[in-house]
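Presented below, as structure tokens, is a lone chain in the form predicted on its own.
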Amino acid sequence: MDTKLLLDWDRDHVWHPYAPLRKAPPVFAAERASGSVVYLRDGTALIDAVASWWCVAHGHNHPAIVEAIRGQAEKMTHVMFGGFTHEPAVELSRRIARLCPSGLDRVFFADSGSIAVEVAAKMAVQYQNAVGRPERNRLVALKGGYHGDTCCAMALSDPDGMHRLFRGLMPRHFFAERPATRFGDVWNPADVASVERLLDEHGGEIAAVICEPVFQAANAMWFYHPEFLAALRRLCDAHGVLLVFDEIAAGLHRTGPRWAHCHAGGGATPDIMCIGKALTGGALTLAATVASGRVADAISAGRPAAFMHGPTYMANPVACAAGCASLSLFENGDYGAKARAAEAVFNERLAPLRALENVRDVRVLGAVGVVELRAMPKQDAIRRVILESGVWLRPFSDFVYSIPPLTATESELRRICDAIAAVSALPPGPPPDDPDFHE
């Protein structure tokens, strides 16, 4: 297809995430991708500084994952999981259980991270019903959090964030203040007072507490003190409430250790955990909700005994094969070291940007580098930086950031930092036409 025809049709007929039709920001026509680089149809090469929304952990088109997909596609591309099982699903569940904290080994496969969160919320409510507490059907989440774009996931995301338009559509939950103590600062126990108050006042209605451990991603780009997680664990135990960790963005070495909650040591293991994004190395959509035996056994002994969820494409065998290959790479490579190497480059190259007039803050943890601006520059100016630097950035709200493939080289990381610096040095643009617009 002619590139102009492709882009013209796309502009008029194809919706992109968080974008209008026709008046959408210009998009680039991608042709192929390899490693950290996306190649456009005109031959332009762009380093993918955001790992295609944080999922391409091993780089694009990793040969081990591509070969796993090819091999499985030749045998069976899909079969319903209601009544059938297959080796890719069983093997992937075994690998997930091996990588998860001890006791988390009951795996429910979902289509996406948002659905994994929906499943976790339903698990928590069905668990409470099974143990004789059906009135416990609401959750506690954190302000500043983001858990996805489906109805339940939106309802658990920051109530003052980008989903305000849909308040009438969403169920109502409780929201605690996000932890104010930054990662690396001295822990302030008062950070947990808001959650404690909600549990004291509404514990009889609450099934679970959910949070993104340590790293609040798509709403706040905020790193908080891991001691908050240990305090949550103690509070949940005291009130008979389940603890759910959304590790979709932060898990699989993005912040350094295998799981972000590992920053808190062994005292903060969840009852339910959601994983996704890097699960297949970004090759195919797949997520999982992993529960403890206590949760799964209680649900299975309740009425109904069946867990009440079942996606059409649950445990798709091609996606599961990709997941097995991805987790094999994680198991056999020192990805913690890769994250620490990225952290060192980000600290070195981004910290000086604090001196820029339009920079409010710089935050780094593992392979995540964030520059918070006072105001976002014009989109046309950002596009020029992308093309001139050869680095694909996707700023949102007031954040210009990088969450690159964990396999990015030091040279690529430095080029990413240079591009972030160039955007950060641009003059602020006008206020957005729509103040509720997130991206």
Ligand SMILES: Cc1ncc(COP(=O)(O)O)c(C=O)c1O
Contents of the next structure:
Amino acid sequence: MDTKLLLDWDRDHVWHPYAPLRKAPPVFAAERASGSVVYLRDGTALIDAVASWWCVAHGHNHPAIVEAIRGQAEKMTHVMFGGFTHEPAVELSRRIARLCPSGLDRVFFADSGSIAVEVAAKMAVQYQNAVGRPERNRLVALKGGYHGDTCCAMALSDPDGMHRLFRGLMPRHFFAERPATRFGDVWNPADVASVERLLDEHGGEIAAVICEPVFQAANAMWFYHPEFLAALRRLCDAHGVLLVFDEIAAGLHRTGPRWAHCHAGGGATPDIMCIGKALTGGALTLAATVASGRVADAISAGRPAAFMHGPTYMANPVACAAGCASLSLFENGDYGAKARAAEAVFNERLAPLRALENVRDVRVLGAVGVVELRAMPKQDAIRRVILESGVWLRPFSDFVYSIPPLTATESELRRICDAIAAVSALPPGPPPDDPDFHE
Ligand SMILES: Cc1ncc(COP(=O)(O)O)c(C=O)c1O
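Okay, that is the form predicted on its own; can I get the form predicted together with the ligand now?
Once more the chain from above appears, this time first in line as the rest of the complex follows.
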């Protein structure tokens, strides 16, 4: 297809994320991708500084993952998971159980991160129902959080975001203040007071507390003190409330350790954990909600004994085969070291940007480097930086950031930092039409 025809049709007929039809900013026509690089139809090479929304952990088209997909596709591309099982799903659940904190080994496969969160919320409510507390059917979430775009996941995300637009569609939950103590600062126990108050006042209605451990990603790009998680664990135990960690963005070494909650040591193990994004290394859509034996056994002893969720493409065998190959790479490589190496480059190259007039803050943890601006520059100026630097950035809100493939080389990381520096040095643009919306 002629590239002009492709882009014209795309602009008028194909919706892109968080973009209008027809009036959307121009998109790039991607042709192929390899390692850290996405190649456009005209041959332009762009280093993917956001790992295609943070999932391409091993680089694009990793040969081991491509081979696993090819091998499984030749045998069986899909079979319904109601009434059938298959080796890719069982093997992947065994690998997930091996990597999860001890006790978390009951796996529900979901189609995307948002659905994994929906499943976690339903599990928490069904658990409370099964143990004789059906009135506990709401959750506590944190301001500044993001858990996805489907209605339940959106209802658990920051209430200042999309809530006002979709109010009628969403269940209502409780929101606690986000922890204010930065990662690396001295822990302030007052950070947990807001959750404590909600549990004291509404504990009888609350099934679970959910949070993104340590790294609030898509809404706030904020790293907070891990001691918050240990305090949450104690509060949840005291109130008979489950603790759900959404590790979809932060898990699988993004912030250094295998799971972000590991920054808190052993004192903060969840009852339910959501995994997605890097699970298949960005090759195919797949996520998982992993529950403890206590949660799964209680649900199975309840009425109904069945956990009430079952999507058509549940545990798709090709996606599971990609997941097995991805987790095998994680198990056999030192990804913690890769994240720390990225952290060192981000610290060295991004910290000096604090001196720029339009920069409010710089934050780095593991393979996440964030520059918070006072005001976002104009879209067309950012696009020029992308093309001139050969680095794909996707700034949003006031953040210009990188969450690169964990396999990005030092020279790629340096080029990413140079591109972030170039955007940070641009003059601020006009205020956005609607600052509340994610991405
Ligand atoms: C922490 C977190 N949870 C859930 C989601 C939703 O995942 P998905 O986009 O795969 O539905 C995201 C996506 O950015 C996320 O960052």
